[in-house]
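Take a look at this one chain, the form predicted alone, written out in structure tokens.
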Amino acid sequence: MSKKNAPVSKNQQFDVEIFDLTYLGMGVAKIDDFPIFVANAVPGETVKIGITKVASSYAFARVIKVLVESDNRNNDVDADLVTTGIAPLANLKYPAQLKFKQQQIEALLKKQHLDIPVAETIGMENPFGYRNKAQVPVREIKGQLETGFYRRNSHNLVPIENYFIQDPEIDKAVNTVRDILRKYHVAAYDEVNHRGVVRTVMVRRGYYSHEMMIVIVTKSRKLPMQEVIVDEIRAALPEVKSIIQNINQEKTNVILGEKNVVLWGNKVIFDTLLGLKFAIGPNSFYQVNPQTTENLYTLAAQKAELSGDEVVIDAYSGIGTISLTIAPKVKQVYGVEIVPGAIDDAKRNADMNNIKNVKFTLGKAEEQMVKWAEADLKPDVIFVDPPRKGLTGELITAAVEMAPKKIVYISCNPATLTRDLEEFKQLGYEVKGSIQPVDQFPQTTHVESIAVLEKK
């Protein structure tokens, strides 16, 4: 259907009955069998709605009205949270949020023709001010630096300070130095002109510690006033351990740059994952959710059967924290990750905690499987905990020849989950038991899941 055919048109209005929820959390609607998406609405809804974007194939909508109310309808929130996209399924009750994700692993694996079963999804006994570290843009809106979040597709800033999911600690910390950065005009990122100071604020807290880092991203190489700023956020946090200016000159979308400047206190914080001791700087990958983490890691575990004879490798082991956790209850641990930061921390970890039975190489993770296979290495057990864009083919064919006797997949996108595990069937692996869905980002549209595959 060409655009010029769709049966809408910008601005147009119309009564619509609401039927099913993208994985991105829009409603869904139908015009004569056209796809309308619309922001803010819940299925079972009937809704009055505005056309906002017509494309070749589907339409964007906005909700003027809901005539009929679904039940598991939340209002109990700030719609800048939903159409933010900070939490876009904080318009659906807890429960209903959690049968989506369930349901969108299942639906997902029924396109692909896999009949294998997914259990209910494991929630969060309190699932708001969960994440231990935020990325605030800087803006400047009618003449004040502004700190909020982009509308939803757009570059527009949103000026926010209750982000809902963040732990309300680091809430406050970005209001405290944005108000400290306000007070000494110091200048907004301005990214049409690339110019001004101010890009980003980046704050991590430590779960367990307590302990803050306070990043303050910047275009300029000097941060104006930078003492009397430190020494202000010193007094207003004194939670903070940590005071880092990254650098970041490049008109870019990547919200850190390559260089950064301690300003004040240790380049790292502190905090424990299962009872080990962390590290974390700046440019760190450590789990945004520590208390789901730790359910997640202790069921991946679980699911492997461990006995503690075995040897495991780790692939995308990042800082250490599925390698370090497994070792006490194995042999062996081979863990491998692209990033050489990543490597250097996790190395630190191992040392930190006295852990000796851990290797971490440097590489990617499709041809370091690849020389471990050719080198003859025979793990019982493969950890697989991927980015977004899942495995690759090459990862699969080598995770396969060395012939485990469990391959734990632990998924961030149910789309690439179970691509992969089409592959690995093919292969001869499959599933054992059911798909286990966690809930380690509620209120938004994200699910992880762990699916652990045998030889056929």
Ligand SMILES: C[S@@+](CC[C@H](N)C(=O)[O-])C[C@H]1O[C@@H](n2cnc3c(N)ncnc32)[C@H](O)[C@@H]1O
Given for the second form:
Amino acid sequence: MSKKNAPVSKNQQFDVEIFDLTYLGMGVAKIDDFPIFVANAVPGETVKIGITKVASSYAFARVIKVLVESDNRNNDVDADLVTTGIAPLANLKYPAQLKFKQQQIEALLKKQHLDIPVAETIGMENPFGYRNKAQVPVREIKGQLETGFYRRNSHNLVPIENYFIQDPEIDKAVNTVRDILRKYHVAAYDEVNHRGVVRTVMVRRGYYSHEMMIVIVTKSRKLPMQEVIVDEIRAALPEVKSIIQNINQEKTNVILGEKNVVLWGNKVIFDTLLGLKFAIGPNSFYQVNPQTTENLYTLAAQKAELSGDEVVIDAYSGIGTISLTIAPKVKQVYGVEIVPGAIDDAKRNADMNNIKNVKFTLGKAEEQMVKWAEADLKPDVIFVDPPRKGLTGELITAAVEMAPKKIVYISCNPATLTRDLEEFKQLGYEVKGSIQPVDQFPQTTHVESIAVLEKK
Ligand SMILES: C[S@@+](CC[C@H](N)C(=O)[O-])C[C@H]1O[C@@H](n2cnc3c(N)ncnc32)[C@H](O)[C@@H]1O
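If the structure you just shared is the form predicted alone, then what does the corresponding form predicted in complex with the named molecule look like?
Every component of the complex follows; first up is the chain already shown.
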């Protein structure tokens, strides 16, 4: 159907029933079989919508009025948090969010013709204010430097002060840094002309340690008024242990550049996870929800049924969180990770916790796994915790060649998880029991889960 033949046009209004929710949390309605994706609409509702954009095979719309409201709607939330990418599921009551995540995995398994049960999502008791990290874009609006979040599918910044899912102390720090930058007339980055100074403010805060790191990402090499800015941040935020300028001169959506300049304090902050101490640098991945991460790793280790004698691979090992928390339960761990700073942190973390039976290798997991298979390494258990794009075919083949008793797959993207499970199945490894979703990212559409594979 061409756009001309679409049964709707921009600005038209309709009363529709919402019958589904996309994986991005948009309500779905149909007009003459033509799908309409409606921001901030909940399945089961009848809503009056206004069409905002028409493409050849679908259209987008906004809610003008909710005519029949779903019991699952949470009205107790600021609409900006739903329409920006911050908390797109916050318009659903929490039990409905947990169900949505379980159903996401079930639907994707069905598409792959995989008959695997999915357990109920393990949720949080208090699913707000959990994020230990913020990365907030900085832009100029009406002549003033603002921090906030982009409206969904756009680069229009919505100024925000309460981010709802971030540690409130982090929100406070972002707003404080914003005020200090304003006070000294530091220019915000202008992405159209690729001019200006500050692109992003990143804040990390240790959940247990309360140590704070402030990273000011700049387009320019120099941060004007650097000394006074540092002094004022330290005076206003006594938890700060590290102030870093990260330089990113590229025309890119990638947030951090490679060069870090320590403006004051340490290169890293420290926090504790499952009783171990971790150093966390600005460029290293560290799970953003420390409370559920402890559950996730405990569960992953339980599911691996470790007895103490195992040789284990931890592919995509980051700063060594999985490797080091399971090391005391096994004979030897081999970790592989692509980011040099994360490998440095991982080695330091092993030393700091006096853990000797872990070896970290810098490299691509897909290449290192092939090397280990060729070297005839015979791990008993392989943990994989890849980024959203999932595993490669060569990694899956190498993992199977090493013939482990178990492969524990921790996934942050059910689409690539189910794709990879299908490939493992072809090679004789199948999921034991059910897939377990764990809600690492409440109020958002992200779905984290654990699957354990065994040779059939
Ligand atoms: C989801 S994180 C998991 C990190 C760690 N397991 C944790 O829970 O803290 C994925 C990690 O994979 C790393 N990574 C991305 N692509 C990679 C690749 N091709 N080979 C190895 N590591 C990679 C990222 O830098 C990141 O640290």
